[in-house]
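Next up is one chain by itself, shown in structure tokens, the form predicted on its own.
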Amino acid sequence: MLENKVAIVTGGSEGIGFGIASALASKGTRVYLVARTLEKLEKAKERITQQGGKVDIKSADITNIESMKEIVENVYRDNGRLDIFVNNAGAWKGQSLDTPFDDIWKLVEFDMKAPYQLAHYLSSRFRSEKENTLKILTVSSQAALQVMDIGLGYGPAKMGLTAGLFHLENELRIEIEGKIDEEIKRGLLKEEEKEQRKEELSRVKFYRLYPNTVATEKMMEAIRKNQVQNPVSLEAVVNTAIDLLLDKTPTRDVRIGYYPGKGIVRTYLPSNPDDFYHPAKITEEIVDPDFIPEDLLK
């Protein structure tokens, strides 16, 4: 189902945007890997085709987004198609108190603005594009669910970007509903056809993801220094990632984790806009009860 699809990767040179890439490239997807440093993307690009993988890289900025423009809309033009946008690109950084508010706000600005500019654009540039679907995923954290320390620019951040998220999905269900009463009322569209017609409107889906601390590359050095606890495995973060592609979950919002004493968790989250910030899950899967984070350090 992901074979010959094309996906732009956000943050896709390295982390949990390179683990998704990889992925989709594997499975017979053609990957843009988007990222700032075109070392980093040349080395991942040369990973993926040593794997047999179809991939292409693009030197930008996510928070230039006339530049990211420009790059989505040459590769709908070159493929005819985008049906994948992993909106992943973000950092980490511990800020407190002592944090000079402008390094705070230049952080909300990478993590919040630019990916929740990037689903706006997204969002009403495809919103009517009657011959391509696009599913936007969007890589948050679990700092987006709950109060955390020392996360005074990355928690609000997160925070804020979800929050975005389910409001472009609000807006275009209102207009995406408009379109259908007014069917109606013009007799074009029964009342027991909605559900259909619905889904024929929907042009954009929306797809987000959670992950508590993950095991990459780069965080694994604070993993043996014990500076960050129970992180999951990339490769668990990576295989939620493509299951939420593939709609085989049961909501589209899904936080994934480790937990001392049941393993990795997924747990599915309301991926209504109704039901946004409503603290009750939908439901709690231990996807491996044998896992504990020691064994990534062997």
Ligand SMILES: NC(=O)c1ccc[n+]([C@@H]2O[C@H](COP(=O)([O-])OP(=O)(O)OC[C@H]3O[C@@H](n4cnc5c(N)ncnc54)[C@H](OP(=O)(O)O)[C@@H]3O)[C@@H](O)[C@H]2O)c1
Given for the second form:
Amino acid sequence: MLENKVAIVTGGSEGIGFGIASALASKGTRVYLVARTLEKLEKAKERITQQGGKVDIKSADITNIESMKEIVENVYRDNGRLDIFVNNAGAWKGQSLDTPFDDIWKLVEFDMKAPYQLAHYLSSRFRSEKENTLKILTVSSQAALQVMDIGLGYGPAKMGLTAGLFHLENELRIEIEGKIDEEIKRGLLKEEEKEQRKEELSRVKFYRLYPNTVATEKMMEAIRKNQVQNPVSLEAVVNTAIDLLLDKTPTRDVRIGYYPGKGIVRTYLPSNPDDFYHPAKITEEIVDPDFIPEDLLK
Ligand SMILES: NC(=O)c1ccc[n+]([C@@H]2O[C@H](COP(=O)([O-])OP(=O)(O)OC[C@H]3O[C@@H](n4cnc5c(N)ncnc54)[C@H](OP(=O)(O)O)[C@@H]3O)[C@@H](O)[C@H]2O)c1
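Would you generate the structure of this protein in the form predicted in complex with the ligand, following the form predicted on its own above?
Let's see the whole complex now, leading with the same chain.
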């Protein structure tokens, strides 16, 4: 189901973005990796090509919306479609009361404004597509779900990003429902055809992934020095991203993490802002009870 699809992955040259990109490529998706540093992009391209994947690279900064729009338009023009946008690029930085506010705001602009602006642009751009559905998978963080220490910039950015994406989804829903009501009023649609029509008109779909600490290459040093605890494997995060994109998860909002005594757990959060924090509606799945973080260091 991912064969012959076209995906753009921001922050695709390393870490979680690279993991998702190479998994998509291994399943037959043509992937476009976006990041700033050409050298790292070239290395990533080589690795995916060696695995037999179809891959292209584009150097850009996600905070420059005009260059991101140009990339999207070029990819769409070259392929006649865009199926997946992995809205992944972001970075954690510890920020406390001693951090100058301008630095905090810069991080909010990077971790919230840029991915939100991208999702906003993509929603407007692709909402009236006739054939393809664009799936936007945003890589958020556990910081969107809980208050974390030294998180003055990162925390509000990730929390705000989730809120912003819910608002975008809501606007798309209102627009679709308005169109359906109009079609019913004009006798073009029957009441019982509503659900199917809704599906036809839903050309942009949102997916959000909330990882706890992940054992990416960059994080390994901090893990080794025990500066961060309980990392989850990159593989488990990537598998969850792929299951989200394949609509195999019960909800479109999934937290993934390692919990001592339990193993690697997926937490399915309701993809509806009214129920998002409703404990009775949140479910869990233990995906790897045998995972031991220490094995990552071997
Ligand atoms: N790793 C974790 O433990 C963890 C946990 C929870 C959530 N997350 C989230 O997962 C996402 C990916 O994190 P990661 O740890 O995998 O990151 P990473 O290993 O640091 O990789 C970051 C990627 O983003 C690119 N990038 C950075 N700034 C960019 C910019 N301004 N424009 C375009 N590309 C840019 C980097 O390449 P260039 O530097 O060359 O641009 C690189 O490809 C982030 O949103 C992060 O908040 C990570």
